[in-house]
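The chain below stands alone, shown as structure tokens; this is the form predicted alone.
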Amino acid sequence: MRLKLLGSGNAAGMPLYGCACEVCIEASANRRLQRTPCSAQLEIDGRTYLLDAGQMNLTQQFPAGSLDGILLTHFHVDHVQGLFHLRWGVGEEIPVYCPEDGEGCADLYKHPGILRFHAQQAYVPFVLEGGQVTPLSLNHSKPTLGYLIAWQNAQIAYLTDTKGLPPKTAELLGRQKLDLMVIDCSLMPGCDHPGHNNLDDALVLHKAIRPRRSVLTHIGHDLDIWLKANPQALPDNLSVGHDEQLVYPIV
């Protein structure tokens, strides 16, 4: 099993449009410092799945026939905007596993094209090519699912967008021996938001769930600035994710 972050940013991205701060100037000059919409690529036993679809160039990144499915956390635009073009393709249908959300996003339900949406219930596992996926309820402004993915002896959790975790999700994850937790961390310490973790929240979850390793994602502009000024703020087994980073297995 392999998990690569395709994007690690919040909806605003990095560099922030119109901003001339030091961090944005550096990101403008160095592609490795840029942050595109939060998403990931999961490979299980030779099959390829996406975790969210906010990348706008999915049709260029993944040739026809190369995507075996998509796991959506929720239907906010920055997590589904890549589907609006992808759906008009021809050929095999692509299953999209998603939360139950009657609104969805714009006209995706009305005109799905080659996409086939399969609503999932929280805490009811399903199978992907020999791997078991358990949808997990998250705290956000739309119906949102995280995913616990188990394959052979490995377990990883992908948890964005969320503010803290619902008690049942936290309790379930605390019973696991997670190899990796990818967790929403949009904001710097002390900055509160009802739908996203700040660094204080992420550290509390990291300590409570005790994964072997945690990676922060959905990073916001102000958090990037704060982390640059406080490079020693994170424990050894918690790191900040970056676009195109292979986060599992650790190499």
Second form
2 protein chains.
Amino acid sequence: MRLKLLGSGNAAGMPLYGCACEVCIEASANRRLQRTPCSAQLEIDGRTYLLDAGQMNLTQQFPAGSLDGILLTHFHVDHVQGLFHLRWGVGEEIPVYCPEDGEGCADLYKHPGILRFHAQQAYVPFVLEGGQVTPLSLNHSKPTLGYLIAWQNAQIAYLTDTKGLPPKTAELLGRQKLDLMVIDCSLMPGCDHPGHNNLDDALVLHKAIRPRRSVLTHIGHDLDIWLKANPQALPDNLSVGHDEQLVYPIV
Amino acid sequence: MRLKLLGSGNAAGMPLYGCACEVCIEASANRRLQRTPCSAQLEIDGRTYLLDAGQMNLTQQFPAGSLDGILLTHFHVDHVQGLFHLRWGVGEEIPVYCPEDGEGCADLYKHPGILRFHAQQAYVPFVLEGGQVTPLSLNHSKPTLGYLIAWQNAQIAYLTDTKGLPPKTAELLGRQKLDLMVIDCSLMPGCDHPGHNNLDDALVLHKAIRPRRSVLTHIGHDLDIWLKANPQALPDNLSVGHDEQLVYPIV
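Show the form predicted in complex with another copy of the chain, please, the one above being the form predicted alone.
Below is the whole assembly, all chains and molecules, this chain first.
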């Protein structure tokens, strides 16, 4: 099993369009500092899945036939916008595991094209290529699922978008021996949002769940600025994710 | 005044994701044959406007400050999807002229960011950089406006998405001396769709409106195949548009 972050940014991304701050100027010139829509590529038993589909050029990144399925956390546009074009393709259907959301996003339900949406119930595991995936309720402004993915002896949790965690999700994760927790951390400390963690929230969850390693994702512009000014703020086994980073296995 | 097509394709584009036909294989290897979402760049009196915003990489194509406004034909996702990211920028507001559509697309109205939507009434002209723009009702499944753009002695009409034209629009256009008509032609002859022209429809409009030149846009995969097999099908002053083509002034 391998997990690579494709994008590590919030909807605005890094650089922020029109921003001339030092961090944005640096990012404009350095792809490694850029943050595209939060999403990841999961390889499990030789098959390729996406965790969210907000990358705008999915059809270029994943030629037809290279994508075995998609796990959507939720239907906000920055997590699904890559599907608007891809769906119109031809050939094999692509299964999309997702939360139950009557609305979806724009006309994805009306015109699913080659996508087949399979709504999942929180805490009801399903089998994926010999691994087990458990959807987990998260705290967000739309129905949202995190995913606990177990394969052989490894366990990783992908938890975005969320503010804190619902008690049942926190309890379930606290009982696991997580190798990796990828967790929403959109905001700098002290900056509150009803649907996203700030760094304080993420640190609390890291201590409560005790994964071997945590990686922050869905990073917002102001957090990047804060982190540049506070480079020693994070514990050793917690790091800020970046685009195209292989986060599992831990290297 | 200059008008350049940015994209000349329908929502599926060319190559069609997953298609192995000869035309798609050729297009995969040749950017000039590819068709991205139907849209155009209008330069008028040294200022830059977009006609539709479905290009997925607008923030890269148009650095902050380079875009003076956007004219939307309608709120289908392939015509607005580039705004989902761009809106989150900072700095000057970007005016978006659009049809009155209570729904919009996804959460664009709820979270407009730096965009300011200005709903326009059909047949009520407005001034744009010393030119005059007249919104025109079109026949589509969502409220849709074409635009007649007059600047000095030049007149161009941009008409997509539409099936035929409403009588009042056809009549108004028939009274003009159009230098250019850019017209929806998504489908091959004989293939009917309630919201898009096929080639027969486009030829009828070309003859009725009598512009100096017509350029077809919003081209679908099957029409490209048909055109390859029927290269002599078009009259001299009507051509198939392609991405990045300067269509006005006529060269």
